[in-house]
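Take a look at this one chain, the form predicted on its own, written out in structure tokens.
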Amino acid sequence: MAEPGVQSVERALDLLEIMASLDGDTGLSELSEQSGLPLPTIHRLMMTLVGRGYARRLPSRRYALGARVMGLGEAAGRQLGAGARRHLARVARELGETANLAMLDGEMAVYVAQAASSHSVRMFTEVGRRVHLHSTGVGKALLGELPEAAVRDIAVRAGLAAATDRTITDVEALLAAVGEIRERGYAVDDGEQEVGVRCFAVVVPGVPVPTALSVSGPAARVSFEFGERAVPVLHEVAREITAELSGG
């Protein structure tokens, strides 16, 4: 059974991810509306926020997250890299070829970690990188753990551009895409972000913000078969990272 939590902390953070979900400013009758908080409260609470860097008034009398919200999501993101090195570690010694992780990161994915093939021709993809999530394997994954109107949305905001002409560039063919990705539980990338390059990967389950775990490299080498032998590698690594991040 969970401890009881502290009643004011667990109703500032529902505003933070309030608000982080909105993906733009908002006001305290938005806020009320989506945590059934009376206004007083949520104006005290925001008050707070506000004055520890959390959150900003706007000159509207809206309200946006802060700078120092942003901090903690660049430290949680190398805290998490650095956690999970070993873990790709076993993925690139296992499978032989170079393995990423990466997040959400707005409308985007951004590189975490890295560990990279032992060969000489191999994918190196720089920790740090953000990438757009319709024409990459880790994007793909993470679109796969998004409601449909959440991918359309993103979509249309970022933009469906072709990095190769195998990327997927109309919604509603990215759509049906992320439809199968849910399915078989894991996605593909084929040359859509890079020519001649083959990526699979599979989704960090239970972690709060969503992340994905990856392997690619040359299409000669990570052919299909390939994927067959690397996606429950894929799978049971993720899980091992899930497991590290909620002390199990």
The other form holds:
There are 2 protein chains.
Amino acid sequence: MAEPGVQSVERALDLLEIMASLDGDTGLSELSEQSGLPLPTIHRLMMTLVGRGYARRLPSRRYALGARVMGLGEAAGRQLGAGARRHLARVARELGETANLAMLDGEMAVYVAQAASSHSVRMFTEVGRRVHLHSTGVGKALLGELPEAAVRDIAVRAGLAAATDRTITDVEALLAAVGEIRERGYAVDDGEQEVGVRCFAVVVPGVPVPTALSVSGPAARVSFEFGERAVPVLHEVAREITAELSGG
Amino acid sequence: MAEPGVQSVERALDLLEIMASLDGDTGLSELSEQSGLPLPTIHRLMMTLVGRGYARRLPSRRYALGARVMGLGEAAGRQLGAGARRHLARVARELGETANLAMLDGEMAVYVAQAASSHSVRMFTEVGRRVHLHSTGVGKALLGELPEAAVRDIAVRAGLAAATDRTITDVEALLAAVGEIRERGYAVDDGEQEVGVRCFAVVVPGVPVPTALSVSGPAARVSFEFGERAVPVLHEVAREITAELSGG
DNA sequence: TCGCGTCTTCCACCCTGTGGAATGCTGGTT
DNA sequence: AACCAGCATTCCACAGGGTGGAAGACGCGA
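What does the same protein look like in the form predicted together with the DNA, given that the last one was the form predicted on its own?
The complete assembly is shown below, putting the previous chain first.
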């Protein structure tokens, strides 16, 4: 490891992430406790973030993430999605169901692009949304990219909350499932995140940040026979996306 | 003024903003030129950002915003919605109808917060739901914030699907309506998204991401006389929300 | 009014970030 | 293949910027 890393920048990012994870307003001393930094240091860093619009100072003298973070987030989404969009559109067109691209973000997955199916009655996911790794197709595919120890670690840190009654909630079962996914080359989410929604997902190989591609839709249409047709398409498009993200 | 500001943090934020504004991949020396910083310094800062997932390093050795920025952005969106809630509650209380806050998200609008009316028989929208811009009050208000070319572009890309038989489905008609909205300072959705539902919407001024505030309800209660009472309230609360999102 | 917890300011130390110069790449050209 | 730009990366000595303990101000509840 031995990352060099500019100390004060890392600390500022820590603070932003703490604010994001607490997901509400945060007191100065609460930040201190979470980050292990002394109060004056945090105060100074927060002044900087507030001055730039990355944090807001509420009338209660507590802090929350600022509007500018959203602007950045949106720009990031455009950049990540821009190159991938036409590939997703191809998946959606060829298979007739919604295509998603997600990236590993800490211990969750974040959707970076989506192409809606032709008969999209409703959006199942939204770009920018973060979902758990153990209960989604893209999440499980991403876990297949990580060493077993990392999977265990994430399971402990993030927990294995049951989104539906089919969600995997046991660490050993999760590891077994992930092993199978790795061998087989694709992941299935069979109503584990949302009742009645099935999803097939594959990894986008050879990109610096673990990334996964999926198709999902109502189980009635997204059958296992559908999966047999979908998986090769996903693999092919995943390779194309690899080329796209690498080319610039 | 004379903000102190932690130098290296400010510089790192500069780099993120430059990457966002160039909206594509960026070379190291391009960053140098834009920021006025020497190359080694940028290199070090970028290593830190990449290490943390806030920037990606493409194989071409160029840089783009990373996935983690999106995650933060989404958290910020939730928090901003939370801050706005009490203002929405005030609108709902004073006007007795459901209040919504929506933000521009690509070529659609996404609801980030809602306060239900007292006699809410039913939820008309859900937080997180994405709706078309041409057929909703908030959507048309948001379009008023964009240059005409962008409106045209969205109309082409997203299409002008008819949600009801009152929906605007013609580009020129949409542009005319948007122009009127811009002049008048508020938008009306008169059963264009859902039959029997009327909605008045205004823009929340001076926030980084285009944002709109609305009240909506059954046309029987949400009459045009109601609108005359509602619009000033919306404008006032919109200004309060601006303050809330900006500084507190 | 008082007291306590939280936030803010101060300042001297010194660690951390800085950036000029030198070296190592890469991919385009003859 | 060999060469040569034009970038990117590493190095390192200097010192300016960041740090955090301590002290002071503030706000809130009693």
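Residue numbers count along the first chain shown, from 1. We call the rigid core the largest set of C-alpha positions that still match within 1.5 Å between the two forms. In this text the structure is predicted, and so the values were computed from the model without any measurement.
With the core held fixed, P40 shows a CA shift of 2 Å or greater between these two forms. After superposing the rigid core, the Cα of D14 is displaced by 2 Å or more between these two forms. Core-superposed comparison between these two forms: CA of L31 displaced by 2 Å or more.
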